[in-house]
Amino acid sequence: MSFVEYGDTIKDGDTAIVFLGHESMFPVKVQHGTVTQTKYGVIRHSTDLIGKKYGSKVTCSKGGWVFILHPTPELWTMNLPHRTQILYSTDISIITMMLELKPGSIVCESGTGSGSLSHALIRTVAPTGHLYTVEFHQQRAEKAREEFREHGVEHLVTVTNQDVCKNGFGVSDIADAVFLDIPSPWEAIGHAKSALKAEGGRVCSFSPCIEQVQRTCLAMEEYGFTEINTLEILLRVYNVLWDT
């Protein structure tokens, strides 16, 4: 099992996402032997889920049923054990299209936090591209690379535990972009334009106080970065009805 690479069969071994319904749905590590309860009784993994089909509808032992689902980054960043406030995929999806990523690409990121960001830009660079991936927190760092080997990626990413604003993402003239999600993203622009390639690249900070953004827009100027712009994105559900 990969998030980057789609299996069919359920494996020993394998991290699942088990559907209950839109709002209700968790991941499990698919081990032999082992039993996980929901409110529809017990899935059994060694007789219900190792080799199955994922999206198999699987009946638990109460008689209600869910589906097994393969895991994908966005329904990861849905269901991810929150070490940290996370990106979703709202977002996520801006951030990926405004730097310009692609198969091949070298992106470097800090922080990790939970990896909801992380797990989406592996998917994008996969299968020649890396990136590189910088966590201040040496618990939250372990634990990301746990969960990167765990689900097939630790090839495509590199987990530095170390202050990027003082010492960097650890490479140079290499990246093709930057994200940073950090308390102050101008401290670290330095580093960031140290790190992209010689010509070209795009860095993105994220921040929730306008004063954040107005440091780092002044401190990407004194860096020499052009074009820089400042973005609001908002999600507006609409629920549709009748009129009758």
The other form holds:
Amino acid sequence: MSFVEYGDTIKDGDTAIVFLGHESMFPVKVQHGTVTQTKYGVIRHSTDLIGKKYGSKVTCSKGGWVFILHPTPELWTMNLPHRTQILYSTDISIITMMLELKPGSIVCESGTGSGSLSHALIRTVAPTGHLYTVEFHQQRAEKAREEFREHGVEHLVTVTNQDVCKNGFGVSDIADAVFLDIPSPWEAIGHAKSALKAEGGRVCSFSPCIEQVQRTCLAMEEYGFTEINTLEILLRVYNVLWDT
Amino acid sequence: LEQPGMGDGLRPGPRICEGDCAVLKRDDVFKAVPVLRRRKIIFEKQWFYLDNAIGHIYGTTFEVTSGGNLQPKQEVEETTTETKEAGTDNRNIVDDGKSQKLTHDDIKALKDKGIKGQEIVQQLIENSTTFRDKTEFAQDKYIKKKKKKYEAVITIVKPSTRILSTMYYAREPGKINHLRYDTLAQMLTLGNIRAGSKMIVMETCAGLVLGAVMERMGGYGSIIQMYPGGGPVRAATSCFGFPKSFFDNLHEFPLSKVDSLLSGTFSTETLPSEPEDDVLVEEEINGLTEEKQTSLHETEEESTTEAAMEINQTEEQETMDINADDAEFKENKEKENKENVREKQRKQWERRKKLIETAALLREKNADGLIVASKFHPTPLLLSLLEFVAPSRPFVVYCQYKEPLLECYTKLRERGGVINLKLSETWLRNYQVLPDRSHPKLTMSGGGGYLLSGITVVLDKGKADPTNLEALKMEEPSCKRCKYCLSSS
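I have the form predicted alone already, so could you send the form predicted in complex with its partner chain?
Every component of the complex follows; first up is the chain already shown.
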């Protein structure tokens, strides 16, 4: 298993998703000799998980059962341990398309936060692209590194622990796209420009407040960016309720 | 959320080459065209040739000069109105229809003289009696509006899913079943589309969804396109300008053969496309003069490339081009006729061989995902195509309408083997962000289609019986149950 390659069977060391039912799931690190408690009883990794097919129904000790799913960036987003606010898949989708990301793209991101977007970016640019992600909070940066290693994607990402507004992305003239999710993105626009390839590239900044957006737009214009576009995407989920 | 592109190329970037598929952009209007020499293009009521654009970097902005030539636009300092005079409100501005001193004929005369658009705008401002009384913002808006009309600049950009899906939604929404670009973006993410996967794609969106999937897979992995009728439509796919290698692992399989494949009675004796072979060959001849010059990938659908890339292209135009290469055209046609029969046999044999290969790929039943976006009812498609997908893999179904997806949802629950079913829609809102003038632009809703997504799991045969109600209830343990109705959350 890795986040950039499907595997058929569950192996020792994998990160798997335990699916208990409607919107109820959690990630589990598969390890020989370990047990996981669920409301349906215990799952014994050595016998219940390792060697089983992803997507199998696993019966727990109390007779209830769960499904074990292969991890994807989308499932990870729904289940990851939050260290910060995160971006969800609806926003991630439009960001990925508008930044024109594809296999081989070089992307810069800041901050790394909880790595929700990072996993999605890595998935899209693999196997030949790379993510340079900058996080000024040391503990978060280290935790992100650890997760990337566990998820088999460390070769596709470089985590740098520095302040992007002061020190930039640590790379220049290399990126096809830059993504900013920081409180003062306008202070990082200059660094975004120098991180981008000289022939051009795309930038996206995510801000909750319109005042932040305004300052960012002005900074972008100042640095010679064109085709500045601001948009919002909203997800509506419909409950299909049915009786038998 | 902002996504600007940068136009200032300091170093050789990707350059516009003859035979490329490029996209023309004027303000928010896009048009995909093949880059060919001596080829008249009509775009936004202007005609020009692309010859001069060849060799320039993608993203370059051009002005149309006399004789339809393109000339890279020089960066000019903003024409600031000399006196920064402006009013504070419009209490004294009266609409008497006489504020513009230039008549319609005057303006036409200026245009006929070949005066630059920029100067016309300046003259309009000078001859507007109310301009100085307008507020600063109103002046700004006036200039912007006039610039848009008289300063026609065209940017040539490289095609991408972002650009082509925006273009199709604006120009030809009917051809892509009104699939809005943000909905397409959701599909690519929900389907976990990435390099190395083995995907099944069933679409009737002119090949746009296929192209989007191909872009995200970057030539790694394989795609099986399921098609209705005589062959897959890939008009939009060809606009992407993918390298030839991207087509090496693109397979196609007729929908009409799916049932026989699942029941084990599949044979290649009767190809569904056979009756249409004549039509395809004929189309190929017609498209040949153009295609010979381009480096596009050779497929049966190629003849539709031109039509797709030049939506709104007139018949007249097509004829003109063919006449220009008349001699070559005749020569080719004769040659083609001679080899026609042999060629046809070879083609059929190859088709059959490919079909057997694709059938084998499907029989492995280990696809990494399923993407459906068609004009057909999704339920029968899902019920059969999901058979080819491995467990623990995502699937996404697009439909222009919600109701068929409701039925599909229920039928999938009855079938079992799927979890985390979600019916969703996205709304998109653009903003104008300017100092003291920020506001939402327009909300698009209801017109972008709906998605049903989920994840496959190992199908428990014993519990898949639709009459076994207990089993149904157990499929998703904590699901709420009530009347058969729909509510939004």
